[in-house]
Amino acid sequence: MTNLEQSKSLLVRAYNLKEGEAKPLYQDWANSYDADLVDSLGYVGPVHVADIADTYCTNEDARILDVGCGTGLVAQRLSQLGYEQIDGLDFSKEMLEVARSKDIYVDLINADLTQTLSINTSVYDLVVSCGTFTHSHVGPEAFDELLRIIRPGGIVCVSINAEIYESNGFYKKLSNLECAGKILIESKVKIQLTVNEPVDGFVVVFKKL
């Protein structure tokens, strides 16, 4: 099996997770994740998310939470852009250990985004995420918790797998939040998440009102 074939097989496994399978997958994948995703599949989504977030964040001292941070790919790019106050959150201890080794985070939080987070209300100026809102992972119900922990006027910039954007309720959730006056959707752009395997996503930016 070539490196690309191996990487594709891991991606298929990630997109078809059943209950209880997520932690073992990322435990196995942590040390080769960057090589499999970035080097083999050409995973450019994290760079796009960081660059788009940067256009909406006017303060390099902003306090940022990287949700589903994995090995730290989004934060790596944000660090290159001059941001230093970045925390990371992920449910996989093994992925967090890889992220820790890159020395780009102030704090790393081991937590499940589908549960209430032990983070104070209105703490962050910017929340970013890439690869978390996808097949067999986290659904749109997590947006309520993201809005709780971000300050009024703060920005959320997340990628959402294009195939599930409507079918898994992301479009409806965002529309409902905007209609309720809780958010303002600033932009939604379609990007290619990986260049060596056709995976598309939307990067959605919204402001907490």
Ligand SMILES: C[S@@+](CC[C@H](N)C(=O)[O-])C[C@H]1O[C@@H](n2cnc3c(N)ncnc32)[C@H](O)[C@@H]1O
The other form holds:
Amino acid sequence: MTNLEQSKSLLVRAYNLKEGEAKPLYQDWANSYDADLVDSLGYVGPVHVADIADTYCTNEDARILDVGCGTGLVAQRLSQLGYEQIDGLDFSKEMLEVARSKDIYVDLINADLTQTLSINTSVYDLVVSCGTFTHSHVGPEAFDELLRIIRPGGIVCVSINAEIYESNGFYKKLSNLECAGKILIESKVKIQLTVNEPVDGFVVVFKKL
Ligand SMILES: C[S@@+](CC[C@H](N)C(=O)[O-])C[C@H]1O[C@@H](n2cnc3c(N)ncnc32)[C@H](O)[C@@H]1O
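Got the form predicted on its own; could you also share the form predicted in complex with the named molecule?
What follows is the whole complex; the chain from before opens it.
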């Protein structure tokens, strides 16, 4: 199997996870994740998310949380853009260990995004995420906790896999939050997450009101 075929098969595995299979997958994948995703599949989603977030964030001292941070690809780009106050959150200890080795995060939090987070209310200015709101990963219910932990006026900038944007309730959740006056949707841009394999996503930016 070529590197590209091997990377594609890992992506297929990631998109077809059953309950309880995500942590073992990322435990196996952590050490070769960057090579498989970035080098073989041409994974550019994290760069897009960070660059778009940067257009909404004028303060390099902003407190940022990268959720489903994995090995730290979004924070790597944010760090290149001058941000230093970045925390990461992921439920895979092995992915967090790779992220820690890059020395770009202030704090790394081992937590599950589908649960209530042990994080104070209104502490972050910006929440970013790439690749986590996707097939058989995290659903739109997690947005409630993300909105709790950012301050009013704070920004959420996340990629959402285009194939599940409507079917998994992301469109409905964001519309309901906006109708309820809790958020303002600032932008929704379609991007190709990987350049060597057609995986489309939306980068959605919304502000907590
Ligand atoms: C495809 S990777 C994306 C990692 C990184 N953001 C990137 O773009 O390379 C998805 C990440 O989400 C994490 N994840 C999946 N479900 C999660 C959950 N319920 N809570 C926290 N992290 C989760 C996985 O451990 C994995 O690191």
